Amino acid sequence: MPTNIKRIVSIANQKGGVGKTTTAINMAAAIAKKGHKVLLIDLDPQGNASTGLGIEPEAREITAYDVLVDGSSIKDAAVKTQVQNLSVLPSNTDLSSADAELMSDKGRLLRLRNALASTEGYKYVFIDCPPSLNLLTINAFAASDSVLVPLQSEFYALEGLSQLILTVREVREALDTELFIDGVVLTMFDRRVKLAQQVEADVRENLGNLVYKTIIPRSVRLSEAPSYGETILQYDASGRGAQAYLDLGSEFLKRDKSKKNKS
């Protein structure tokens, strides 16, 4: 990792619809708002993180596909967003063919790590992973220090989490890295629903301090913001969704400082 980048974090959950991209966009924006230079890597072929940050398709001249497959530099590909201190490495549907095109490349698992090794100017890098444990996700894990897992507050919340944890362990052992689970964030939470409260209790009992104290509420405004190409901090700055992600950013930085002091 380049010495100026403090942390590289994959935001991942192979289960779709859990608020993964919403968390990636708004957590990156919250950290940027606190004065840190942040890069968000959109590694999902759907390109939702790029769209959610207002990056129009015509502005995506060089994308994550070009970085992974053709060796383009992240410096040339990164696009500044309307959020101060926040840039994004955009994506589009071309990325969906990366698995097949890199299949014969012996170094295919390290493409993103190698690209980040020559990247400067950012303190934190967040990677929005696709909702599957494929080559793109493994590339993200191989490049990262840790994995942050958004977990929807529903009956099957823990389903698949064990597989994700196993994948993290396998990547750590296979590539001899210190990759770890940064934490689990409860998302789309409705405190009025008894099941949500039960899921929270179960998750905290099973995972303990791994679960962030901050909970992301279910919010119409959070759902609306991406359609305007804005983060929730822009779209509804005084709302509870914005406050939740600001709190999450603060908790992340506090945990990061604590890990640094212990190391």
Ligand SMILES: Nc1ncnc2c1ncn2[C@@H]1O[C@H](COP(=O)(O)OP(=O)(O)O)[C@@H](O)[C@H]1O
Given for the second form:
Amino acid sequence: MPTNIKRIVSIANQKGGVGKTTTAINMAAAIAKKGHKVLLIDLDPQGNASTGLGIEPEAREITAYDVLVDGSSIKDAAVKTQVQNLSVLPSNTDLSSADAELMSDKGRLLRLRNALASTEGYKYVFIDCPPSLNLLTINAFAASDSVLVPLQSEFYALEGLSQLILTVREVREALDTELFIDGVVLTMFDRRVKLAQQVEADVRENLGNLVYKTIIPRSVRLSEAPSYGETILQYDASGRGAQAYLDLGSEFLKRDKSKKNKS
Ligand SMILES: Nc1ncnc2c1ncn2[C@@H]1O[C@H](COP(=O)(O)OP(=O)(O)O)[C@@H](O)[C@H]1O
Ligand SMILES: [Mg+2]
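Output block for the form predicted together with this ligand, input the form predicted on its own:
Everything in the complex follows now, all chains and molecules, and the chain you saw is the first one.
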């Protein structure tokens, strides 16, 4: 693992539309705002994290595809965003063929880990994973210290979680890492909906301390911000969404510190 990166975190859930990209962008922005150098890796061929951070398709000269498949360096590919301390390794649809192209490569699971090993200048790296437990997600897990799982506050929130936990365990054992699930964060939470409260109670009962205290509320502002290429800290700095992601960032850093003290 690289010396100066303190922590690499995959933001993953194989379900689509649960708030992975929204969490990746805004949590990365929140940590950057606290003065840490942050890199967000867009590992979804949809490129939503790149777009949400205002990186136009033309500005994605070297992408995650080039890093994974052609061995381009992250240093050359990373693009600075409008947010101080926050850079992004952009992606586009090229990335959807990476799986097939790497098929016969023996080291295909470790492409991202190896690329990060020679990357300097960042304290925290977040990886926005695609909605699938495919080769891209395995590359993210293999490169990460931990996984953060956004769960949408709906009836089927926990569905699929056991498969995700199993995959984390398989990667840990097969690739000899210490990968762990750092936490689960409830997203798109609507306090007025009774079901949401039942889901919260259920998730907390099942997963205990794994669940972040911070809950991300459902907020139209959060869904509008990416169409302006802005994080919520720029688009609606004083709103509930911004506050929630700042709180999530603080809670993440606090956990990070307590873990370090333990070891
Ligand atoms: N807290 C929220 N409140 C309202 N809309 C949200 C919230 N989080 C995400 N969304 C919207 O829900 C959709 C799916 O979110 P996204 O972060 O793209 O999920 P994923 O990356 O898991 O597919 C997007 O349109 C996004 O803008
Ligand atoms: Mg996404």
